[in-house]
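Just the one chain here, the form predicted on its own, laid out as structure tokens.
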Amino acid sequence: MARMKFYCDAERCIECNGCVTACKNENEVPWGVNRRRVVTIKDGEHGERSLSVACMHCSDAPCATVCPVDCFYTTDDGVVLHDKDICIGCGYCFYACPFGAPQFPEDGAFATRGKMDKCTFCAGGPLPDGSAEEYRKYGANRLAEGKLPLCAEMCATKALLAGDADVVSEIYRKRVILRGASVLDWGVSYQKATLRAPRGLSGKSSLKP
């Protein structure tokens, strides 16, 4: 079976927040709740990077480990979902998650936070696939339609990858290899490009022949 995962390529993310907007529109996420957000590391410093963050659908999810009512479950595709009819709003999952994925519509203590909400990998919830009730509680079920999460599909630079873990890792591996090759071969490639410049253009290379 496929093991669905997200990966954000920090070298490509331009902090446009298109993924955040796509998620909120597709799933009609409640006001004050963000299933996905963009964070900046080393803001304003050398090496600044931006990352799109949401539930990572962990293989051994800490949110499920600490939940006192066992409202979490993992699908055959490896997507970590939860049952809002069982959730008691205790907030344990919020404190256990290293990514801050679980969100609550209200502030307050135990039982006053409201039902927990988080990224579902656009896989809906425990209710019948494509039903109005499923959409109302959990948002779109794009996986049931054979589609990937809209946040990844709408990413302008394809920084946010989503899908089977093996496929995602292979895409990123090829990107890393191509980046390394382009850096190592930059001088040669640039020199060849200037030598092939069309007539009438006086481009010059700073490299010695």
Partner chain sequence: MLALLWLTAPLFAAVSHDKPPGLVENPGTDLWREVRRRAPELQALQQAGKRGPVRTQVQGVDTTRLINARGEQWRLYRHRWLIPGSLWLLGGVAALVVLLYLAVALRLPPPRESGRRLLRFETYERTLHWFMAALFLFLGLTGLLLLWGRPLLIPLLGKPAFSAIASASKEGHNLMGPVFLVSLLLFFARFWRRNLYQRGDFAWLARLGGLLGRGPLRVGFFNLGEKVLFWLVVLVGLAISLAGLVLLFPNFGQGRVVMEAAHLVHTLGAVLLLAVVLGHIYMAKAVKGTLEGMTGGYVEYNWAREHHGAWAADTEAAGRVLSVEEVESRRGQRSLVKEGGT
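Return the structure block for the form predicted together with its partner chain; the form predicted on its own was the one displayed.
One chain, no partners, no other molecules: that is all that follows.
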């Protein structure tokens, strides 16, 4: 059984916001809602890094435990989804989520919060796969078509990876070995590289001689 995860490689993300645009376009999300965002730290300074953030599809999702109407469920692929026919738009998932994934369109009393909307890992919702109603409420269901989320598919630098955790881990592991330092040494990973760039990558990597 697959366990779907996102991973954003901060060493590769160039803050192009292609993933944000791809997500908005593919899912036709409501106005004011952004399922994905790119956050840049130390912008314009030495050690600048960017991360693309959306729902992390947690194994033990805090949003699901605080929901007063219990509208969340985890699919067989490990994707955390919610039922908008059950959701009441209370905002508790937004308080509990560490990543700020849940979003709220303007609706309800005083037009402050409507039913929650968040990243679905392009897996639609509880309605029949590929139905018009599913698309209207939850956006695309690419997983049912055998495709991965469009944000990761569109990523120009392949910083944003999506897929089975085993596969994503393996890709990332290879990258770390090639870099010679883990992302834990943020800001110094290239300078501290102990391995030389592989022959095939010379001239293509950002390693300074």
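Positions refer to the first chain, counted from 1. For clarity, every value in this text was computed on a predicted model and none was experimentally measured. Under this definition, the rigid core comprises the largest set of C-alpha atoms superposing within 1.5 Å between the forms.
Once both forms are overlaid on the rigid core, the distance between the two CA positions of D76 between the two forms is under 2 angstroms. With the core held fixed, A109 shows a CA shift of 2 Å or greater between the two forms.
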